[in-house]
Every structure is written in C-alpha cells, then in structure tokens.
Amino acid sequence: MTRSAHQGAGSAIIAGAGIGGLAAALALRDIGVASTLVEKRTALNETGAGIQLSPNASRVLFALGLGPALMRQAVEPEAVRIRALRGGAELSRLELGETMRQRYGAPYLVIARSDLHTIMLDALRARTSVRILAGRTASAAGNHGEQARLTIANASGQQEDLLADLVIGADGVWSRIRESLGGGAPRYRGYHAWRAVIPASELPPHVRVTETGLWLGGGQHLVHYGVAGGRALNVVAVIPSREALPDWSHEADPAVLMNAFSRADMRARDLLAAGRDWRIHALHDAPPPPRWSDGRVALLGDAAHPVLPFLAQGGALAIEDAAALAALLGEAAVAGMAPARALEMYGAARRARTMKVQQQARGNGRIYHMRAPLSFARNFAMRRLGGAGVLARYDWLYGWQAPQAVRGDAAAG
C-alpha cells in the first residue's frame, strides 16, 4: 500500500522522533514544510538521562522559540571543574554562565533528555498539525518519481510505503536509512557508559548541582551535572569493556562500578555510591557514509554521524543539522532550486564539521583515560592553559552560527 504522508506545497517524512527528528520538524515547520514523524517506540519519550546544550545548540533552540520553556527546566551551570580521579586535585575550572553568553551569544545549558523531548514535542503540537505515527519501524527509503518514499512496518510486520517531497533519516545510531544510502554498520568503541540520576536531596554535601564536574583517571572518567531545574544530578561514569552490548541500555550492578572506581578520590566514590538504578550503554560510532543524501532522501543526527559523548555534542550536532537543513531548503525554494540539490548542499556543508567532532571526541576519550606517565603531561598542560585557555580551544565548536534563516535572539531568556 502506498499513500501520501501530507498534502500541500511542502512535505517531509522524518524517520525518528528523538531530539534530532523533533528539531528537524520544528525547523522545517518554520519554512512551511509539514512533517510526518515515524517512531518505532509506541510511547513518545526520550531514553537516556541528560544532555548538554552548548551554545551552538541552545542558539538554535532559542531561535526556534523554545527559550522560555528551556530555562524553566534546564540548569545553567556556573562552571566546569576538572579534577584528577586519583587524589581529587583540581586541574582546571572553565567558567560557563555569563562567560558563555558573552563569548558566544548563547547559554550553556544542561537538561534531562525527557524534559527537552517534552518541550520540543509540545512546541510542535501547539504550532502545527504535525502527524506522528508511533509503533512503526522505518525499514528503507528511496526515491519515487518526483517524491521520496519511506517503507515502514507496524508491530505485526505489515509494510506500507509513505510518500512525501522529502524523507529525512533521523533514526539514530542503528539507522536503517543510513543502510539504504550505503552507510556502514556502527562500530563498538570499547567503552561502557554507566548512567544514573540522583535526587538533589540524596547528594553528598560537597556536590553542587550548579556546577558541572569532570573527573579524569587512568582508564576511566566521571561526569556529573544538574538536571530537572536543579532538582537532580545526572551522573555518567565511563569505563573500558570488551563487551559490545547490543541494545541501548541495560540494567547494571553498582558493585561492579564501585570496584572499577576503587582507587578514586573518596568524594567521587561517595557520589557514585549515592546512585541507584544504574544503566549501562555500550558506546558506538560509525564511519561517515559515502553520501548524506540520495535524491530526496537525506540523513540527520546520529544516522549520519554517530559520535562518542566525550565532547558532549551528539544532540548538539543533530540540532545543528536541523537548522542547516531547513535554511538550505528554504533558500533553495526561493531560488527555484530542486530539493535534491539542496540536500546535496546540506551534506557538503555539514560533512567536514561533523567528521571533526567525531574525531576529536575519539581523541578526548584517549586523553581522558590516559595513565601515568602520560596523565602527568596531560594534567600539567591543563593547569598551564588554565580555564580560559582550554575554553578558547573550543571556539570553533561553540561559536557555530545557525544559518540566517533560523537565527534569533539566542541570548534572551
């Protein structure tokens, strides 16, 4: 069976209703493109605990009108404090807060993924007649004359083809749309991320939800930051493992984690001991696909460039993709350019930057987990650079500007 997903001048089918898919639907809405979202989960909620929205991402979300809602649920940390896991010595402190707003024109925020997902979904439902097909799996995409086709299947396996002007594959690390475009399978990178959310009332007294913490150790590291408007702390502990778990998240035994961090500073161990309901996520990325688009089909977010979390840019890059995609499609429509050409330009515009982030995230994993004597050189370099020097190294990342079509007053709110 084949049917059109939307009737109208511009239509898109977006495979995946996660952060990237919702960002794409919001950005496309602002250029007059109506979207149908296809999501394999039956409940529209976001997995994972927290997400960091650096200025390159928050700038786009504010321009899309989400600023007030974000500021009600997010935390704007004062700083990132970097410490050594062994002994707890401070290596650097990066000022965030007003420093980030002044330097980049947008805030650095941290928020629960579920809160961000709800904000984006509410905005879509309030401002457009978005159509959501839940409980359907996207299995393939291609071109169909002057339209794009997405093949989907319901829980019973019954298949159906949907047609629209565009198909956007935002279906994550294990993207079937990337496969349709010749992209390779994800690669396990040898890390397990342990995640938990701790209520603020149960935190050790030395932990502040208004400050992001990064602890670096030999073969392991620890990150924590406030979520839920400061009512909880998101904690992520990363350790090496040879076991490539197949699914996104698995239950975990806290005793294994505590043993892995047995030689860590007591403050870090106290924080880990406060965690409950730990979940394990095996970390993957993937080689860049040979192409980001094929005719009227294109990739976005982790479907195009799955990235390790060691630059905190997975969600941010998906949000950037959405802004760039909508801007180029909008410009193409004004110029009378074919949508397929606009999608080619989008891939060309995004490819080098996303590859650089992917490579630097891998490099950060190696730096974070350095063992002595290399860790001594790392620690010396961080102290010598100071917080301002470390931050300057990320100007290329945080200073990214959304295309003019979706810019707004990002620093407001």
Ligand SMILES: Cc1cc2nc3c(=O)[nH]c(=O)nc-3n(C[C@H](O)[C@H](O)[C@H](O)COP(=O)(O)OP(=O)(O)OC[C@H]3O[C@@H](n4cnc5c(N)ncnc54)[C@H](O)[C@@H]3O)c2cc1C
Given for the second form:
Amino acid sequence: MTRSAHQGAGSAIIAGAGIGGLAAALALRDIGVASTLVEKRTALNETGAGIQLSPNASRVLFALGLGPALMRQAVEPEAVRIRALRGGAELSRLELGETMRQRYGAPYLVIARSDLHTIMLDALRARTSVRILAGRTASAAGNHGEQARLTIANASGQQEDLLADLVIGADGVWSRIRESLGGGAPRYRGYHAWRAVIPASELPPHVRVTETGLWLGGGQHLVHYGVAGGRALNVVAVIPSREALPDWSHEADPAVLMNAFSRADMRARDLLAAGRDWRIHALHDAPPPPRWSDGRVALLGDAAHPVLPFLAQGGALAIEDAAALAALLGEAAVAGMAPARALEMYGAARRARTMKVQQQARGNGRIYHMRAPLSFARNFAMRRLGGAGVLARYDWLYGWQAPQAVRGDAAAG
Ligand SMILES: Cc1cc2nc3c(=O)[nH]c(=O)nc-3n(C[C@H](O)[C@H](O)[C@H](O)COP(=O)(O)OP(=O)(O)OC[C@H]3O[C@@H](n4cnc5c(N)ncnc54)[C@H](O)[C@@H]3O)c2cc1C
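Okay, that is the form predicted alone; can I get the form predicted together with the ligand now?
Every chain and every other molecule in the complex is listed next, the one we just looked at coming first.
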C-alpha cells in the first residue's frame, strides 16, 4: 500500500525519533514543512542517561524556542575539572557557566536524555503539523517520481510505502537509510561505555553535581555531571573491551568495572561503587557514507556520521544538521531551487565538519587512555595550557553558528 504522508506545501518523513529526528521535525516546522516521524520503538521514551549540550547545540535549541524548558530541567555546570585517575591530581579546570555564555553566546548544559526528549516532543506536539508513527520500522528509502518514498513495517511485518516531498534518515548508528544510500556498516571501536545515574542523596560527599568531572587513566576514563536539575549524577566510565555488543544498553556486572578501576584514586572508586543498574554500550562509529543524499532522501545525525562520545558531540552534530538542513531547504524554496539540490548542498556543507569531529573524537580516545610514560607528557601539556588554553582549542567547535534562516534569537537565559 502507498499513501501520502502529509498533504500540503512541504512534507517530510523522518525515520527515527531520536535527538536528530526530533530536532529535524522542529527545524522543518519553522520553515513550514510538516513532518511524519516514524519510530521503531513503541514508547517514545529515552533511557535515564544524560547528555552534554555544548553551546553549538544549545544555541540551535534556544533558536527553536526550547530555551525556557531547557533551563528548567538542565544543569549549567560551573566548570569541568580534569583529574588523573592515578593519584587524583588536578590537571586542568575549564570554566563553563558564564564563561561559555560570554565566549559563545549560548550556555553549556547537561541534561537527562529523557528530559531533553520530553521537551522536544512537547514542543512538537504543541503543533498539529507533526504526526508520529511509533512501533514502525523503516527498512528502505528511495525516490518515486517527484516524491521520496520510505518503506516501513509494523510489528506484525505488514509493509507500507509512505510518500512525501522529502525523506530524512535519522535512524541512528545502525541506520537502514544509510544502507539505502550505499553507506557502510558501523565499526566497533574497542570501547565499552558503562553508564549509571546516581541519585544526589546517594553520592559520596566529595562529588558536586554543579561541576563536570573528567578523570583520565591509563586505559580507562570517567566522566560525570549533574542531571535532573541537580537531583542526580550521570556517570560514564569507559574501558577497552574486545566484545562488540550489537546495540545500546546491556546489563552489566559492577565487579568488572571496579576491577578495571582498581588502581584509580579512592574518590573515583567511591563514586563508581555508588552506581547501581550499570548499563553497557559498545562504542561504534562508521566510515562516511559515499553520499549524504540521493535525490529527495538525505541522512542526518548518527545515521550520517556516528561519532565516539569522547568530544560529547554526536547529539550536538545531529542538532546542527537539523538547523543546517532547514536553513538550506528554506533558502532553496525562496530561490525556487529544487529540494534535491538543497539536500546536496546540505551534505556538502556538513561533511567536512562532521568528519573532523569524528576524527578528533577518536584522537581524544587515545589521549584520554594514554599510559605512562606518554600520559606524563599529556598531563604536563594540559597543566601548561591551563583551562583557558584548552577551551581556546574548541572555538571552531562550540562557536558554530546555524545558517541565518534558523538562527533566530539564541539569547540564553
Ligand atoms: C556513552 C555515550 C555518551 C554520549 N554523550 C554525548 C554527549 O554528552 N553529547 C552529545 O552531543 N552526544 C553524546 N553522545 C552521542 C549521542 O547519543 C548520539 O550522537 C545521538 O543520540 C544521535 O542522535 P540520532 O537522533 O542521530 O540517533 P539516535 O539517538 O540513535 O536516534 C535514532 C532513533 O531512530 C530509531 N530507529 C532506529 N532504527 C530505526 C528504523 N529502522 N526505523 C525507525 N526508527 C528507527 C531509534 O529507536 C532512535 O529513536 C553519546 C553517546 C554515547 C554512546
């Protein structure tokens, strides 16, 4: 069966209602494109883990009108404190808070994924132009005359073709739409990320939810930051592993983690010991697809460029993609340009930046896990650069501006 996803001037079908798919629907809404979101999960919820929203991402979300809701749920950390796991010495302290706002014009926030998801969904549902088809799996996309086609199936395997002006593949690292565009399979990168959320009342006394912590070890690292308005701490511990688990969120035995951190500073070990319900995520990225778009079909977010989380940028890039996509489509419509050409321009605009982030994230993995004696040089360089020096190296990343059409007023407050 084939049916039109939406009637009207502009319509899009978005495969995947993750951060990227929701951001795309919000950004497209602002240029008058009505979206149908197709999501394979039946419940549109997110796991309890957190996400860091650097200014390049928060700027876009504020421009989309989510600022007040974000500021109610997020934590705006004062600083990132970087320490050595062995011995606990401070290597650097990067000021966030007001420093980030002044330097980049938007805040550095940390938030529970479930809260971010709810905020985005609420904003979408406030408009009637968005339709959500949950419990449907997208299997392929292609072009169909002057339209784009997405093939979906429900839980009993019943297939259906949806048609719209555009199809956006925002179906994450294991994207089926990337396959449709000839992109390769994800590659396991040899790390397991262990994640837990610890209620603030159960934290060791030395841990502050208003500060982000980054601990670097020889073969492992640890990140933590406040979520849920400071009522909990999100903890991510990364260790090497040969086991390429296929998907998100595997249950885990904390004894394995404590063993991997057996030589870490007691404060880091106390924090890990407070974690319950650890979940493991095997970390993948993927080679860039040969093309980001084919006619009226395009990729967005992890589907286009899965990145390791060591720069905390995968979600941020997905949000940037959404802003860039809407801006270029909006400009193309005004100029009378074909949507397929706008999608080509979008891919061309995003490719170099996303590849740079992908490479730097891999590089950070090597730096974070350096063993002695290389770690001595790393620690020396970090101390010498100081927090401001480290931050200055990220101006190209955090200073990203959405193309004019969707920039709006990002004055965060
Ligand atoms: C440990 C860890 C920490 C991270 N920390 C950060 C951070 O601090 N900051 C940051 O910016 N990023 C971070 N990231 C990266 C970030 O989580 C991802 O880059 C981001 O979720 C990508 O968003 P997305 O919408 O492209 O994909 P996803 O979030 O994966 O969403 C894809 C959606 O598509 C659905 N889907 C999948 N296949 C289909 C299908 N065939 N049909 C229909 N629906 C489908 C999925 O159910 C899902 O809802 C981290 C990642 C990890 C693993």
